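Form predicted on its own, single chain, as structure tokens, below.
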Amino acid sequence: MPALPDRVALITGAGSGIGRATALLFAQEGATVVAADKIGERAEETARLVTEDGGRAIGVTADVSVAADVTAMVEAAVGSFGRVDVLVNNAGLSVGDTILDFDEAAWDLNLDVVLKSVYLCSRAVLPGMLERKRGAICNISSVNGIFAVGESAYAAAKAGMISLTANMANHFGKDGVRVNCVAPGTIRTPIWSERLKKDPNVFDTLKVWYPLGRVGEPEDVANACLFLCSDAAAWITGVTLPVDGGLTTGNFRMNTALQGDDA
């Protein structure tokens, strides 16, 4: 039996990477997909891939940091499929590293796209979920929101997402709405394309940090989202699940050095 039978799932940032992998997986598991992306061609491409695989989907162009775009996006979903049962807040970006490296506009951009978008999108779909006494929201945070690994503005926004997840879960659980979060580590997505041009071996360099010996794939995160949005997680809300190959268990490189080569 599919994990998301007859559910309508709205996924932001669905034009590539984690968002696209999540859209394809959810469709394979019975969901009707609304694939939203700031770049409309990417959203439409994801929707096309879903329909070619036998699923139902539409692509929607939306900048989820803009309230009017979010309203139009949710109206398109409801107009096409009647409701939104599942929301995956995946859209994001990262600009700058330390607070001396970026200006106020870059700070605002990180907070708007990463955190404000979760507020706007969740606020737009929650009334329908509360009316039906059922819904699932999954927010894509990051290990950057759990401990310090750079990208200060992005990390602050991702940490805020974790707190917002807990608060929404606490407020709306009594009405049948579950809100959870996943915190990925390094994931092999198109966001790394420029870095790969400069350093084709960057993933081999990074994998030494991970106890499982590799960086993640978009499907690793998609599978975690599927579980948290499905009825298999019916008694789980307010959690932040690291999907990080063990990175947050500790400093793997330091532990290896302390234990010696034979550890």
Ligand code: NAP
The other form holds:
Amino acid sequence: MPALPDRVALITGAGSGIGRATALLFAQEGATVVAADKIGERAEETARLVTEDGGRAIGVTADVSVAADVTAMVEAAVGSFGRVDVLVNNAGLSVGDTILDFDEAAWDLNLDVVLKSVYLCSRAVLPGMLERKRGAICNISSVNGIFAVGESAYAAAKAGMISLTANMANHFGKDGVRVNCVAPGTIRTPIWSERLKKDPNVFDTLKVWYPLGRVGEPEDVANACLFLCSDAAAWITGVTLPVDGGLTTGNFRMNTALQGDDA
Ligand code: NAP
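Next, report the structure of the form predicted together with the ligand; the form predicted on its own has already been given.
Now the complete complex, all chains and molecules, led by this one.
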């Protein structure tokens, strides 16, 4: 039995990385997919990959930080498939590190693409979900939204997603709509391409911080989204699930430093 039978799933930022992996997995699990991305060719490419894999999908061009684009994106989904049952708010970017590193425009860009987009996209699909008394929304936050690991504006926006998740879950649960969040650690996707140019071994450098001994793959996040959007999670709403190889459990380095080699 597939996990998402007869569901129409709209995935933002689906032209790359986690979004593309989620689109492919959701389609394999029975969903009809609307793959949206700022770059239309990438959205179309994801839709083509889904179709080649035996699934049903369309690609849609949309900048999720622009209200008119979001309205057109949801209209395209509803026009093609009649409704949206599942929304994955995945599109994202990160600009700057400490608050002295970036200007006001960069702050706004982080907040608009990461956080305002969740408001815009959720607001656009919720009326239909509430009418049908069925819907699932999964927001892709980050471990940066849970504890301080840099990228201040991005982190603030990702923390905001966690709060918005809990509020939406509380507001709309009684009407059959569940809203959950995943908080990935380091995932091997193109979002790391600039960092990889500076340090081709960055994933090996980072993996020592992960109790499970590796960085994540896009499919690790897609699997968590699939569970949270499926009926297997029918009594789960408002949670933020770290998908982080144990990173946010902490680490023993302070203890090791205190106790020396005996630790
Ligand atoms: P990715 O491969 O760069 O994919 C993100 C996609 O979103 C790209 O196609 C990107 O297009 C698109 N996008 C950016 N701004 C957009 C906008 N305004 N409207 C529509 N689409 C837009 O990165 P990813 O790693 O899969 O990231 C997916 C999500 O996971 C993001 O929210 C990210 O913050 C989160 N995340 C990633 C990691 C990680 O280590 N990879 C860790 C924690 C959380 P462009 O390439 O043109 O920008």
